[in-house]
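The form predicted on its own is given below as one chain in structure tokens.
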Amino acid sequence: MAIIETKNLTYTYPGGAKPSVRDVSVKIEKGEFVLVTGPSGCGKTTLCRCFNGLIPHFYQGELKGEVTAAGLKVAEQPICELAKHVGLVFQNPENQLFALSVEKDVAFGLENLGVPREEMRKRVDWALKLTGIYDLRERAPHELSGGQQQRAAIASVLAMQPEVIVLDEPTSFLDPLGAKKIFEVIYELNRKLGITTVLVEHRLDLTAKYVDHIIIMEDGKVVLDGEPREILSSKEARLIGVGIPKATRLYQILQKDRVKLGNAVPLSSDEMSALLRGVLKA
């Protein structure tokens, strides 16, 4: 069943002498992890603003075709009914975080929607403890580390405990270790809480070998759309220019040399290095 569907959406900023998103008809499966990737320009944070209502509410400009998101049609329903479904965390946390402590920021959308203290209590500190910073729940934003940052507003999203969170590059401001430490927090949260994740994200070397499913972007439409180990080995992919995953590329050059390492398309260095193990044993 489809948590989020586009049918023929398009899309212009206003001024924009171009449509931003063409024609994309997409589904989303209710607890899918969802890698949306492409190169820079073609779109794809367009489409996540339209998953959770920014556009058209926020952002004015034209849109065309059809959005829903958890049953709701998403052109028909204001951002804070939305928000209880969908939730956005933003590519930097500071435009996020605003608040005097990390669990102020946590609890600031559940104040808006008049949520019970006692409950508030409860999912606040039920987030914190999720996402690994409940000892920083005292501590003022500005005074943390970019990953602790990204967390506070990983948990201040799940507080808000929608069926859907969208993460817009989440770490494009983090090192690699602490990029692989976010990315190991969303996927422990997508197989736990089975919450559908919708990630956008260049650095395929460490996201592909978490995702179900991968939609690649170009020039404002869907060009590939499918199952991630068979989009990245395909020719079109490394034709958009996608940063398809060394082990991948490996693999594909090691079968054009005729080793044989079975139909398993590796995505990261531990399933490259796992098939390698096996050829050098046999």
Second form
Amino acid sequence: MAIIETKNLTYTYPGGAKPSVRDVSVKIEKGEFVLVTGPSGCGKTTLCRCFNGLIPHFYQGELKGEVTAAGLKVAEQPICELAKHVGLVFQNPENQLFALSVEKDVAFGLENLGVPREEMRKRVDWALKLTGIYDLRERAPHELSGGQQQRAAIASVLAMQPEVIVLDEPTSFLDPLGAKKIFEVIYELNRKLGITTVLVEHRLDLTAKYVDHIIIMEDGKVVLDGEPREILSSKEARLIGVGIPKATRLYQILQKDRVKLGNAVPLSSDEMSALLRGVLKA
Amino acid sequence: MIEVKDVHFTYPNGVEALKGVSLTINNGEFAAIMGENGAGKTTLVKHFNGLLKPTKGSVLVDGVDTRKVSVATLARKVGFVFQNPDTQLFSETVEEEIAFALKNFGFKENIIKRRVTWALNLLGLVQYRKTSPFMLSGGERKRVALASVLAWNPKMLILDEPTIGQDYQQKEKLRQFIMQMKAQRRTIIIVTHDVEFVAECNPRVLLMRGGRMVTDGEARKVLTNPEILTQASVVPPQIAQIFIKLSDLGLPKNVIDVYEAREILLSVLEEQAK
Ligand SMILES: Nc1ncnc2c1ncn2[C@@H]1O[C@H](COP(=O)(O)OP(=O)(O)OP(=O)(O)O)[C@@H](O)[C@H]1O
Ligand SMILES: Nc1ncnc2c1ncn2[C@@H]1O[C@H](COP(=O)(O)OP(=O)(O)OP(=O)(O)O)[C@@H](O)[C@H]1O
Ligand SMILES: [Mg+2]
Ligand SMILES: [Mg+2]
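Given the form predicted on its own, corresponding form predicted in complex with the partner chain:
Whole complex next, starting from this chain.
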């Protein structure tokens, strides 16, 4: 069953010259790990805002079509109700943090959910540790580096353990090893707890291997929607300017040179080096 | 030239963000500062245009101590793009945002016009000339911040995380621009976590950790050394990972470029076929 579904969704911001999302119909199944990508300005963030009700409740503008999330009609439910089911990590972490300390920020959502004190303490510590900022819990968010702020923003959503987590470029400020670890954590939560994950990313090198489903947007529309290996090896994806993982890129280039590497398109360095090992003699 | 001499910096809350950093960046150099979150990268580069002054030690820009000149004087020479564009943007339209510094620096009206148009084109913002920066996407806002600094063509450019929110084509345009700047002997310093971008640019790489500079070398060497990288919380770019994994087959370990990888693999395969 689809946990998020849009039907002919078109949305124009107040004062916007044209729709930022145009006639989008997508289905995200329960438990899926979905990647949304496409050129800067194509409407990824706008689409995410439709999933948790920021559109149309916070951003007015003109909305056509339908969005359902976790069985709720987004247009008919208040943001606070939707927040119980769909957690959004903002593209800009500074916009998400407002409390006097990191810890209070992470606890805020749980307080709103009415989680009992003891359980709250446990979940806050769990999220702070997962994101590697436990030692910074008493700091004010503005006293943190960019990456530390982003970790706090991620922690505040993870702590709530919503049914759906939407992450809008969640690791753009993270150091590469930190980004890798956070993606491992998110993947584990996705597999173990079945949390549906929607990830917006430009850098696919770190993420392609985790995803079940890719949605590529361009100029407000969904232009590709389907199986990752198929989509990332397609010419269309490259022409749109998607940052194809370098392992996949090398595979494509060698294919053109008639090197026989088989038909399983690699998405990671592990997969690509295994393919090369098959053709290279020791 | 930027000379950093044993710089220490402590924030008012007592956090010691820099613990004795020394380094020299020459005119015409292109350097990328990388390293773990909280390592002190942003704190360090904020010293280059005088936004922060060392608690101990000194920073000289073209021989002048940053403590002895005003931020305004330094700003003309050292352009700075913040990690978070929202701290930088305030104008009502993109065009005004880009023109602001040019006006401040006393450029003539016709030159301002020309430079604004040039910057809008370079960063793919032409259609947003009259739009408010706050009605743009995250990546677009970052490009407005970049445009507003690139427009006045400063002698030194400090870009904190320039590729955030940028798609592959925008990054490629940025890379080409940086290479042009380098050819004109401008100094470019980027702070970035984007290993793949660094691999494509092949600059001097500086790794930071815990308020200290831990490595300084060319990208091809630094980015293919997993031990050094791990210390600084960086992972090798994907092509390097592939070659490191295959090094037992006698392949070189220091490859970061996809086309170089192709050449090497093709020649090995050709050799094998004989
Ligand atoms: N305004 C501030 N007040 C107090 N401490 C700060 C402030 N800004 C940064 N810090 C602290 O100083 C240290 C260095 O921060 P800095 O922002 O220079 O890191 P960075 O290397 O740029 O990290 P990132 O990759 O996350 O952007 C960190 O421990 C951080 O928490
Ligand atoms: N608050 C707003 N008001 C009006 N227009 C907006 C607003 N936010 C974004 N837009 C416009 O809507 C379009 C889609 O923006 P969106 O933020 O969804 O893009 P994105 O795909 O997330 O881009 P990026 O990768 O740069 O973050 C862009 O053309 C942008 O200029
Ligand atoms: Mg966005
Ligand atoms: Mg920083």
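Positions refer to the first chain, counted from 1. Keep in mind that what you see is a predicted model, and the values were worked out from it rather than measured.
- A hinge is where C-alphas change from fitting one rigid part better to fitting the other better; between the two forms, that place among K44, I231, L88, A179 is L88.
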